[in-house]
Amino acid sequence: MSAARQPAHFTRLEDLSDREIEDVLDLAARLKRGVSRAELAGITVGLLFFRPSLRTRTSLEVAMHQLGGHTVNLNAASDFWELEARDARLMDGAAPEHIKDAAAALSCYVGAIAIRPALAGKSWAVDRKDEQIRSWTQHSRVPVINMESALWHPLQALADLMTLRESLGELQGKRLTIAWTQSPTPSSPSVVHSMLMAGLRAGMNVRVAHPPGFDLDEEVLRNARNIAQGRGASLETGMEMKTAAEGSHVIYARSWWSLETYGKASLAAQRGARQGHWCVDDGVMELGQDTRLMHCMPVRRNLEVTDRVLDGPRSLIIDQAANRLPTQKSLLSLLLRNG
């Protein structure tokens, strides 16, 4: 009896290759433009979140129904109970079940699981592991795909790899902008991340903005150099809102935290209070050249970015929402409709 073949996984965009990012966008394209069929009818996707989610979990259910399969949602806070991702663990703690059966269990019912995992929030060394991904994707028998883990947002970045396509046409050579923001409740940098090697993958030139103390993480920032000058592309980091915004074709607006205060709740609201004022607003946007404005949302208004850019004719976050549909859709035919 020949192995069984490993399941193709999702949980990053580097499992992507350059030909299949441009398959999933150029299906995505077309179904976006209503070419679309019962595809997946009988395969059913399991959505596992152990956060909440508006947009991911939505568009995920409606790209299954439209593409005639299901969806089974599960939510950890009231559906089932935390889960071990450690290997070789005395389990005496919180945790009653292990992914390794948890996973086994699941990927007899359905044709792939999607996670939003939870993060810990004490220590960036631990999360950045994103050990509760990689324990799904070792034990699984189905594809797993990311549905926003501490390091990388996938989802969100094909979808945003689509709005760019549509609002600027090619990519190599354009300037984008990514431009940390002020917020009380600052997001993991997951999805900067992902918009980083994403935008760089596409030969853009990046350049990201934030105070001292909100460096990305170093890894995937010596990741990213190394994509940069194989692209022949550049990235500079670690510069004022302004200065960066200067001669942009895009700014991609979000507050993340700062990697050095993880975990430190008391630091991390200080050092958050004492970076004054990081909004972008019609004069940062003027900096440009026919600047647009970015936000996978949930953004907060006139804090991050003011309401006149927000819902001026140059913003792009409801195009970005909308083409969470159309990519997704396209992914899960890619990976499941010869699975």
Ligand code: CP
Contents of the next structure:
Amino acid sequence: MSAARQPAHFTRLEDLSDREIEDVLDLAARLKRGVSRAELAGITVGLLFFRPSLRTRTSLEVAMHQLGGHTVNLNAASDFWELEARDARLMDGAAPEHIKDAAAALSCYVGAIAIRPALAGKSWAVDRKDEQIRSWTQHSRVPVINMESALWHPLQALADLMTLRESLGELQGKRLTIAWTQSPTPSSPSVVHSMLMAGLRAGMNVRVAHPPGFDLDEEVLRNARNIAQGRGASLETGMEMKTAAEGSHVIYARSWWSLETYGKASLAAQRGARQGHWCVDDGVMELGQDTRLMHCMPVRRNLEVTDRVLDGPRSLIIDQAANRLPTQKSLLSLLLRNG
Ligand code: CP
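Alternative state: the form predicted in complex with phosphoric acid mono(formamide)ester, after the form predicted on its own:
Now the complete complex, all chains and molecules, led by this one.
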């Protein structure tokens, strides 16, 4: 996002080069210290939510307000209708409008369009294509920002990178454990995929702890292994939480669906119930090196992570939430200032 190369969209962390990530984090740090200017006066960002949000919506609204701009918030449940993402379809189904037309129209009013798309939840092979995000990027005439799709949550990754740097300093060679946790309401692996890429690109040695059948997306893992090889970092997956936690500088807790049973609710529930104790507690934290605890929230207390850990001195969860604001202000500022 330097003046020389401004990416059109921000749908995953890979849309930014290492240099651009540095630029975003550097400006975010300056904004957080109070060196802030209202740079986006007169610019409006459209926020389209097809799923609920607490932090992402609030932090983006406040970010634009603090930059002198505005947001327009549209909730699919109440403010507009289903949109067709697939091209060349006979549109005689539920969706009365194509993203192509909605994107072209909204591009006349706003400087960027941020999307949190719906997940059909029937087939991982389908949802992993992030068709809605792709369609918006294809048809929008202004930058599209991904506010969390099936595969990626890049806004969270920027805040998490800033938080990691503030807490650990240099990240190269530090040990990050991503730990699957028990929950009756797991999420897509989007946050974990983005954190995996962010950590490896920063040169961290990453372990992903999860029960059998909860592997991350195959293609994401393949790319992650390539990145690890290129950065001289290590990536190990599929171990028990306690094994993974040994020597870790940070444990990132998160519950995600089994991609093997994705869309098969009763099978997924049975498998989830069988997993036993996948909760980050003092015993897990003590296995690391002054281990920090991260979670993007919402977090189920005493099921995913104990109260003692979440409220303890090594919990970074509120720093992560707080850093959504400066990182998004920075990203929006760099993305839109020339728009
Ligand atoms: N972490 C995160 O994206 O939170 P919300 O779902 O509340 O936006």
